[in-house]
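Shown next as structure tokens: one chain only, the form predicted alone.
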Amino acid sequence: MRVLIVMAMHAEAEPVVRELGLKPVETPPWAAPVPMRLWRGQIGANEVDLVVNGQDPETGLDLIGTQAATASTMLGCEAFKPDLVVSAGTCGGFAKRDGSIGKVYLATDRVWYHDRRVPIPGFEQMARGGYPVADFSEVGSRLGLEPGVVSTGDSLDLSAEDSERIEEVDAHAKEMEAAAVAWVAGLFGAQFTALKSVTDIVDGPHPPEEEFFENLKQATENLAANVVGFVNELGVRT
């Protein structure tokens, strides 16, 4: 199997690669203008590919949301042809699901968005997504993987409207990419799932973008080992 990995922040990715011990490949020519980063490796049987959504040539920060994170899996699913995305980074948890500080989340369902509101008949469907994501129930139960309900949106902090949608779907991550990147999965006949690692809690009693700096480096960590495990696991998938 091959497997590619789209990760938004290089603070996440760095100890996946470390651990995967991936290596840096060159960016395609006709991608050269766009500053996303991508690594190779093999593992088992398993061919892992990594795709990073880079640096904002602007501001230097790294870039995150929906809009990178499908340039990235565009590259990466162009680039090396993959039979599997798995989108793996960070997510704020629910208190009311049991969400807490570290936990990883393997998608289940399906992934939505819910930020994104166009209230025309067959528009608004299509702008809430609902991609489909790959059961590997049967990994995640071997790792101990809590499963959950993934949904997007390009907003750190909670509307009204968009915890109206988030709680329709009974969503347990609460994230800014993976409904982008199942989406373009999709188009190329991948199948998708995701990894998400809790660093704040969405209905807690402190900021998420407190919690967000504070709980990093541990989401990180749990999230790496989930990964490794994750496409370890793979090999001997029944």
Given for the second form:
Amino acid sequence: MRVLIVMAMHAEAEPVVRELGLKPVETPPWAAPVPMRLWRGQIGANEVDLVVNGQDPETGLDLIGTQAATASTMLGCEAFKPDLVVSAGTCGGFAKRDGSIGKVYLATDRVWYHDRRVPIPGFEQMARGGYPVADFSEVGSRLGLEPGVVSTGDSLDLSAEDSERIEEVDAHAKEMEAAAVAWVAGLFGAQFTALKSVTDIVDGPHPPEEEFFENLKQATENLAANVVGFVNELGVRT
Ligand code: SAH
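Please supply the coordinates for the form predicted in complex with ligand SAH, as a counterpart to the form predicted alone shown previously.
Following is the full complex, with the preceding chain placed first.
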């Protein structure tokens, strides 16, 4: 199987590159202007590749959110022709749904957008996403991952409208990339799933931007360990 991991931030990706022993791959000439970066590796019988968003040329900051995730996934799919695409990263969790810092969710059901509102028949449904997630529940339970519904939007804060959408799908993980990754994976005929590690509690007492940095190290370590565990488990025949 060919597995493509798609990650937003350098800090999230660095331990995954190290622990999987991935090697950098040159960006194809047609993609020279984009800041996305590629890596390739082999884990057991599986080819495991990685695309990371890279930095915004204007600000030097890590690119996050759906527009960068779309471009990254397209580049990764074109370069590596994956069978499975995994959106891996951090997320906000929900105390009311048993979320806690460092918990890692494996996506389940469908992945949604919570910030795209187009009240025109047909377009509304398209805007909400609801892209299918492949069933890796057996791998997930072997690794002790929590199944969770993932919901995507382009803001770190939470508006009342976004919150309503998140509650409609009982999302466990609020983040900024997965639905975009899932959409492109679907276009390329690849399966999709997501692994999301909690950095902040959306319905807790602290603002996400404070909790995010406090917990980024713990969350990324847990994420890397589980990304490695997940790709190793894919090679295990049951
Ligand atoms: N401010 C940070 C990065 C932004 S945090 C910086 O300057 O580096 C947003 C990133 O973490 C996104 O990639 C998103 O997918 C994830 N994330 C973590 N917690 C989130 C939350 N509560 N809401 C939305 N995205 C979250």
